[in-house]
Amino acid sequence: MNQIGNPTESIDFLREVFRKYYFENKYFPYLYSIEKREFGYRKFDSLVVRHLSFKNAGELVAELIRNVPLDVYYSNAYYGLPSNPINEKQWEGADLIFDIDIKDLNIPCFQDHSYYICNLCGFVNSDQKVCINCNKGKTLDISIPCKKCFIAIKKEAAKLLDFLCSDLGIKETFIEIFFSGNAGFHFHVNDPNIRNLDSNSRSNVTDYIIGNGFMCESIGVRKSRNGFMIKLPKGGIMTGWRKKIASNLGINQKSELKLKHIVETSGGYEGFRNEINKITKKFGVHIDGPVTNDIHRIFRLPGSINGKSGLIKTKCDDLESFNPTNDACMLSDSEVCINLKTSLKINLKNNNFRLDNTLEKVPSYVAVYLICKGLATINKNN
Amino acid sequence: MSIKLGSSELAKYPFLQEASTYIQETKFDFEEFDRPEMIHIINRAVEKLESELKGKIYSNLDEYEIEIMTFLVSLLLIKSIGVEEISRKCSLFEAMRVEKFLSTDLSNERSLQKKKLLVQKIFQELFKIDIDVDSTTIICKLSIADYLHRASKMNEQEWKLINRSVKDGYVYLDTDEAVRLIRNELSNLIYTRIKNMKVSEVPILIKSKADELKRKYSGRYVYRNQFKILEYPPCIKHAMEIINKGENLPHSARFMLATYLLAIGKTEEDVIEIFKNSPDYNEKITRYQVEHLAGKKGSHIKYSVPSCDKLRSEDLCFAIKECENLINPIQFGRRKFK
């Protein structure tokens, strides 16, 4: 949540609504293991609180009623004492977790609906760096993704799945995908033949999976003297990354002659270089590399509210058919005021709003969303 | 029909079950090694130890019994020099030499059977690792985990996941890479060994030829600081460069600096005073951080500067021509000093 700008007021209105829904769906149906995980939460005022355990859902769902977090998290860890400091925790495996964001695909369309608020006095500039109302504060970049940005992060998401399925060999019952609640997917694999790797193991995979130090001798070309020799490998060239680029050049086992001619126009050995990273730049997906990497990280709590939206972070089983701002869309539709800082159109629960006003009436999912995002205030008056 | 390995091949992995099972089937004792006969074995066994300490594979090779026998002394001569340094050159240079024989064996060895009997043996017995060898490209296949519990600890870029042939969730590795692949466990699992030898008294011959060697190696591994840093790195000046604008930078490139500074001598207040340009500086959450960095609170574990390869995995890698061939930034720069 943007906490800038929101008064005393829209907290309160938040925390009774966080409450409600945390009254009302007392089950994490995709929590396992909760016995062995950590458990943490961001409260509105910032503060995390972090080496938590509970025994079971009741005992989880107790406390988010009592303090009302604003994010909770769970450890991707299996620890055999969870609430210990993290050096006596006895680490037990850890699952396999992707993130990928909106923000990292550098669509054309993000800047459109970006909004720069500042700071300090929670004012919305228009692009500024510097806030235009206080000429003090740094502007703080808050996206309200589009349709586009939903169809291209699906998009990437699908990538992501045929990566874990086709070439790491995951199968589908171990990949569990979650609307990270904001503008991303999380990707949850607790393959259990995976759960020992290292932080340096799964920063391998990270690699791979985003196209990071593919190195031209693995496609059969090789630095010389006279600059450059073909030798392609014996483990062939078709399969894993090597099939992906080789596909692209069009070349294959025997095709020595035509990847020699092809490094030469590129121009030579540090002119294929440059090709190669261009094409493993447009296959790779574009994952956040340190928190597949992170083997103690505290995760977003599937099921649970995302505090920067008001969406819930919500499994999602068909990616083509699903629809974030709808599907992750759960909080209450009773009506209240707000106070907006800017005049914006959004869709949500398949319901389009084109807010103009400067006081506006609209259902809670909204005024939560907005809240969040910063963008409102709650208006108790009205 | 089952097929066995024969003595001659046994010989040369006089590290398998079955060498334990001789030395107990024939009810060799320890102290036997002091009968005159038995000199030749210590004299091979002295000779192996010098070869790998000059940094020479020893590749002579001779009957199974002798061989476990020069094994054995070897480990005992390794473990009673007690230089910690010796014993894991000497354990890296005896799994060299298996390497060596193993490629060999896998790519002279005609017989499919025996070829998978021999990979399963020194793969699954010894490392827990199911491995299968294809029939018809003769390319051993094994799953992405197993590969990645031991390549993720070599340097070389070729061993990235990246650069190998994977599919369905194995990597396909040809025999010499699949050697290789298993060099420094092997290595570990001899390390291991000598460090868990329980001699209660080490024969007279032995100690004495020990003593010999420690006395005549030993002084080439005592510790000397004998570098210094002439130059930071790129991806630490570049840190150091959006610190000095008054930037923030993300927490991983805070975690690399802090770590390269205290890596090369610089006190904790140094570092701290280096984070004040920080616009969002707090004295007090640094303070904690650079000592925690530096092991002095929290877990008290030095925490070392992260690998080339995870800054380059976290785009904090601007490498220029001086980085070639480095693993870790701490290595730039370092020039003996004269």
Second form
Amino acid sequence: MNQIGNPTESIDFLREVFRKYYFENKYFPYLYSIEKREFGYRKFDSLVVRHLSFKNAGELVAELIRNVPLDVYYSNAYYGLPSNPINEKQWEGADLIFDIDIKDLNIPCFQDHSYYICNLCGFVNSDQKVCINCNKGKTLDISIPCKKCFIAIKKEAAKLLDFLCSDLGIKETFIEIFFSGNAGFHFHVNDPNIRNLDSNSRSNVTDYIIGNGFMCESIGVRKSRNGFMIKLPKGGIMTGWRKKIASNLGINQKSELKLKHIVETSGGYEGFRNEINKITKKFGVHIDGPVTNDIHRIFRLPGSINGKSGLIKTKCDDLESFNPTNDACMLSDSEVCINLKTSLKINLKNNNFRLDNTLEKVPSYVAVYLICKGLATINKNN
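Pass me the form predicted on its own as well; I've looked at the form predicted together with its partner chain already.
Partners and other molecules have been left off, which leaves just the chain.
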């Protein structure tokens, strides 16, 4: 789990809640071609089990109820023999997947709701140093995203959707967007026409979306003996990255003189290249490249519990109206007692909780969230 040193009672409590959820939610509506997927899961002791396969959702649910994992994963790839070793699975293609996370956005408020938890004793420290309680463990940075965080990550997700549809020409019907269950969004692109892309091709897609490697020449600025020259591309500059940069510079296909002036005031070719890098950094999407590039990735299963929060990986049909801390909070309302490690404020299921006491009675979904975050333990004596 996020925190090592959680009492056995807390893990037993989580396992009981997780088992109940999987027993009552026997269907995974966004899981298709199940017989061709590799499955895996992370146990509560952090051990990972991989190379599992199931013929149907019933077999999968039976496994989850029997073993009650902390996290559940399935492959973006389709295999002829999914339970075989990686080199013997008979790869048949893979969905294109994307992962964007709040922590990668460098939002100013992020540190205001971060907690530093010892990886050995679970003590909540005031900063990222050696634990002041045991003097041995290192602190892990755990965050409870706020409303501003979710607004920012939804804007980032909207940017990614625009890249996929407008720039890459992928039909929106092939794109499924999911809240990850913790602090980000996952995109699943199941377009059969791109299923056979190899890792290098996916890496090119990643670079394009991030904005890596955009050249001044692409927008008509070329290096020359006299410094630079302007020659706008015949294909125009009002599509894709060219359009994004041109719009930011305030130019169009007939703006050669204006572009020349911009390059001159930027300090010539090299100065203009630095300006281009700033623009691509601004308009590019903060995706996790290795996730997209990997054609054998096991990715969090839609509809499963995220062990970092107790929230569910949930389908998002409308980014603007989606409320992660409400729409993905699907566990029980029954009240339990917890031992809180620090005072804090959170909002779940549209309810505000201000927790100041060491011992608090809270709904189960709050208890699960805080235990998964390492900020509380279950109290079975009350």
